Every structure is written in C-alpha cells, then in structure tokens.
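The chain below stands alone, shown as structure tokens; this is the form predicted alone.
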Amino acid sequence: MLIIGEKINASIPSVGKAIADRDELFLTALAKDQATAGADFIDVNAGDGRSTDSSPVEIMKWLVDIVQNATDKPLCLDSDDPAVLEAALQQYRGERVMINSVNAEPEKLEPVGRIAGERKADLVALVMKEGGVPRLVEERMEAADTIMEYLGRLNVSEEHVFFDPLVLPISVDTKQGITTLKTIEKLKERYSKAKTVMGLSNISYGLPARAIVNRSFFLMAAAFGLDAAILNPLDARLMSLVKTADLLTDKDPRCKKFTNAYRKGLLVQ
C-alpha cells in the first residue's frame, strides 16, 4: 500500500497559519515526522493564496523547497491551477513526483493531463465530471472512461493513473461507502495496470470517533483492491493496519514486512 501523507495542506488550520507566518520550523517538521512515520509520498497543497500577500504560484514554489529540504520522499503537488502545478515542477528537483489531480472535464484535463504526460508524472484522477460527484458506481466508471481515453491521447499511460473512486461522507449518505468499494473493484477489473487511490478522512466526515471510522474503512477499501491512501500517517494505530493489509491481501511476500515491524515495535495493537 502506497502512502501519501495528508498533513501539509493549507485546509487544515494550523497549517494554514504556518503558511501565512512563513513558519519553516513548524512545516519542516511535519514533513519530517510524517517520512518518519512510513509516509511514501509527502502531500503538499500551498492553498489559493488568500491568506498572504504572495501569488498562490510563489507560495507553492516555497512550500515545495521547504518539503524537500527537510525530507528525500517524493511529493504529491497538490493543486487544479496548471499555472500552480508547472512551477511546482520547476522548483521540484526529485524523479518520481504525483500531481493531484483531474477529473473528467476537458477543460481540467487538458493542461494538467498534458504536464502530467510530458512530466511522466502519476495523476490523481477523480472520476467525476461537470455537476459535482456521480452518486452510482455506473456513472463513476463512465467518467473514468472518458479520462483514460483523453489522458491516452495525451501520452499518459495507464500505470501513471491512480484513479479516485470518491469518498463522500457516511454522515450525508450511508450508502456512499459501499458505492466507493464497489468503484474500487470495478476500477481495477476495468483498467488493471491504473492505481486506486482515495483520500480516507472524507469518509468520517461530521461523525464522532473519526479514527475509528477511517481506520475500518481503509481495512475494507484495501480487501477491495485498493492501491494507495491519502491519510494521516502520523496516526501509528492507522498505519499498523496499513501493514497488516499488506500482510493479509498478499502484499507482503514471506510477511517480512510485518515481522520487522514488530521487532522494531512499531505495530500499535
């Protein structure tokens, strides 16, 4: 299971103050601790800008020398505006880099599918199309049909395409959760070498107990197929199922990875 690191995101309120005062300590350190703790990839979204007097393009070039200043993980550049991502990439000086993300609207799909495939980046890519978030798994696999196709004219390959089933709320909808596996499942059957991956706090959205929630949750998407999370790795009780799914959908060949987890006590039971 690939891991990406959630916590560098101008949403979440500290963060976002950390951003607007310039905070190197505090950002610097959040992406330490989130490589520590067994993140594979460091999210990093710098937000649209309106909390500083800096163009979001500069705020996000700053972001990304901070993050890769203090760790050697590949990031996920976090962001819709072309204009964003490209000088994200400039600034960014590792080999393997995600962008995030797509969905199938032509006009999204276009530039950054273009930087993507130019870049030979991985891609987020929600399927969705224009009217917000298709509620039934049939519409959902019909927008990633339309972006497998138009992102294959733009040279990206399938095994650069980490698809997004989407995860709304169970508080709005408790029919959602199922909706998301059986998209999980669909999508892998469909498009084999394409990735699945999923942002898994929306699914606790507006509940009490949130961790509990998502950490159920990711134990059914990862026995559905599930390829990577967007998550809080700084969470050592959800990042012990993440090596126990590993373990148990035979991700984890002799289950050396679980055993030296434990010798090194990192298993929270």
Second form
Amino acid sequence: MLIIGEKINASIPSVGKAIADRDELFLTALAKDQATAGADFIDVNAGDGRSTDSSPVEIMKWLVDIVQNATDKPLCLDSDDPAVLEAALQQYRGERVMINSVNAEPEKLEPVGRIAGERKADLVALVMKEGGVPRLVEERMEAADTIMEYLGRLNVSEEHVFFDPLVLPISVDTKQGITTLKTIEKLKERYSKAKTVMGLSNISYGLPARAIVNRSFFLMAAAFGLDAAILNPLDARLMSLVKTADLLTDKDPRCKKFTNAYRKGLLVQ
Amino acid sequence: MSEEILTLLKENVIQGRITEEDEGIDENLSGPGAVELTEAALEQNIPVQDIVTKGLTAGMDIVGQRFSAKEYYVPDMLASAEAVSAAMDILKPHLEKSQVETKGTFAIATVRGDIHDIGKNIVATLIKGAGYEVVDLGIDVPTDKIIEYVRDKKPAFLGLSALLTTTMLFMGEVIEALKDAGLRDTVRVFVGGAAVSKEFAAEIGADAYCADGFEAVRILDSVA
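We have the form predicted alone; now please give the form predicted together with its partner chain.
Up next: the whole complex, starting with the chain shown before.
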C-alpha cells in the first residue's frame, strides 16, 4: 500500500495558520514526521493564499521549497489550478512526482494531463464528470473511460494513473460503501496497470465513532485491490493497519515488513 | 383523541419513522408511522395547522436539540426530516385549500464551479421539514441563472452553498449581481458550506451564515 501523507494541507486549521504565519519550522517538522512515520509521498496543498499576502502560485512555490528541503520523499502536488501545478512542478527538484488531481472535465484534464505527460508524473484522477458526483458504479466507470481516452492522447501511460473511486458519506446513503468498493474492483479489472487511491475520512462523515468506520473501510478497500491511500501517517494505529493490510493481501513477502514492524515496536494493536 | 394522535405523530418524527414499516431510531416502535398518522389526523378533521405545528414541527424541534447535543447524528436527522417531508407532501393540497400561509419559499443552490451536493441536500431536507417551500436549483449553478430565478419567482430566501475556498468566492459574485440587477432587497441571502465562515459571510454582505441545517432553520424562523 502506497501511503500519501495528508497533513500538509491548508484546509487543516493549524496548518493553514502555519502557512499564513510563514512558520517554516512547523511545516518542516510536519514533513519530516510524516516521512519518518512511513509516508511514501508527502501531499502539498498550499490553499489559495487568501490568508497571506501572496498569490496561490507564490504560496505554493514557497511551500514546495520547504517540504523538499525537509525530506527526500517525493511530493504529491495538490491543487485544482493548472497554473499552480505548473509553477509547483518548476519549483520541484525531485524526479518522481504525483499530481493531485484531475477528473473527467476536459477544461482541467487537458492542461494538467499535458503537464503530467511531459513530466512523466503520477496523476490522481477522480472518476467524475461535470454535473456532480456519480452515485452509480457504471457512471464512475464512464468517467474513467473518458479520462483514459484523454490521457492516452496526452502521453500519460496507464501505469501513471491513480484512479480515485470516490468516497461518499455512508450516513447520507448507505449504498455508498459498496459502490466505492465495487468501483475499485471494476477499475482494476478494466485498467489493470492503473492504480487506485482514496482518502478515508469522507466515508464516516456525520457518524459517531468515526475512527472505527474509517479503519474498517480501509481494510475492506485493501481487499478489493486498493493500491494507495491518502491518510494521516502520524496515526500509529492506522499505520499498523496498513502493514496488516499488506500482510493479508500478499504484498508482504515472507511477512517481513510485518514482523519487522512488530520487532521495532511499531505495531499498535 | 386529536391530542393523542398528534403526540404520536411527534414521537414518530423524533424516531424517524416514515411509515409503519420503519424501525425507530432508539426506541422500538411499531404501529403507524408519520405517513399513516398524518392521514389518520386528516380523516379526523384535525386542523392542518395543528398537524404541522403540534406534530411535525414539535418533533423536529426535539430532533434539532438532540443533534446539537450529539445524541443524534446525520442519518438520524435525515430520517426524521424525511418523515416530516413525506407528511408535508400529504398535507400540501390541504394547506393550499385551508389557505394556511406557507412560511415562504427558500431557493437553494451550490454556486458555479462547485459540484458538491450532499450538504446542500441535507439543508434543503431540513428546511422543507420545517415547513418552507424549498426549490432546489441544483449544483454548479451559474450566477446569471440564480439571478434569473430570483427575478422571475421572487423567493423570500436564497441559500448558497460552497465547499471550496475557490468557489465560495462566487457567493460574493451572486450577491453583487443581485445588487446590479436591483434585486438585493427582495431576497434574504443565507450562505453555508465547509469553507465558509461567519466573517466571510459578513465580508460578502450575506444576510446570514449558517453552520448547519438546524441553524438555517432557527435563523429562518426568527426572520420569517
């Protein structure tokens, strides 16, 4: 399971404040801590710069610099603005990089897909079109087809595509858990070289005891073939579950990662 | 007898039972649900106004309190609101006949560029449950379409939703466009959504910021 550390995101109040205050120490530590905790990528979302005196492009470049100076882990550049993504890529020295995200809407798929193709970046693609979040598996697969058609033309190879199957709150529609899982399964079936990725916390919106819902859903998604997750790597219990998921889905030869994690005292039961 | 039926209706709203098939939220109720009880109340010629206030709204008030106290969660609140909504559908022709004034029309939209609909739908359901006429304009609604609707249909209230820091700016655009069209004084504008704050609402000149659907109902009831 590939882990994308989600903490450097301006929509988290403490992080938004650190960005507004230009608190380099706080942000550097947050990047390092996530890397140490086992994140494979560090997501970087600088927000829109509203709380600072900078443009969205300037604030993103500043934040990319802080994170790339703090860790050698590849970055996951997170914005829905193609200009911000382009600037962030220019600022970034690393080789491997992920872009988060596009969907099936041509306006953004076209420019961001082109950038990703030229840079050979991994690209997160949400399986939705304009007109709202599709509630059905088949509608989501149609969006995936549109995305692959475009990306094929823009020289983004299937291996670089990370499909997000969409996670909607179970509290509003109890079918949504199964819908997400089946979408993962279908995506893996139809695009076997592409990866799947999702965030966890949306599933439990509006419910009590959210952590147990998130963790359970994560394990179910792993069983359905989830390849990557955007989560908080500083949550030791969740990271223990990641190792357990790898163990149980034949992604941990001879159980080495699991037993080593245990020996190092990293497994929280 | 009429008191008894309205108390039962209120209890079934609190338990989120739309029909007799449904289970209660935290009590095992059987027998008629909100739909059957509303029909029975009409048969007994209980005034429509009483059915709404003593049965439905009274029940929803308790649901709101339980939600604020974190005893109830989103699915509970939605079940109750749907029970009220189903009852209102039955009462609607009678309300029109008995010339009970409705509390006014609340038009709601997710602004342009934003396709999030879950929060908007929850708020719409709750406001409908509180007895307002709700018109859902949809998601990613262009500003000029909202203006056109306000001009043609003259709703008393307009609710704007946005989840993203990028799209919430279009709430301000809608308010400016209302001013330009000379319509700003005809409608009260409510704003809400994950990215929105009280400060932001004040900054763009909205009439009210609503943290959630129940707050929207509280503010609506205080100004309607």
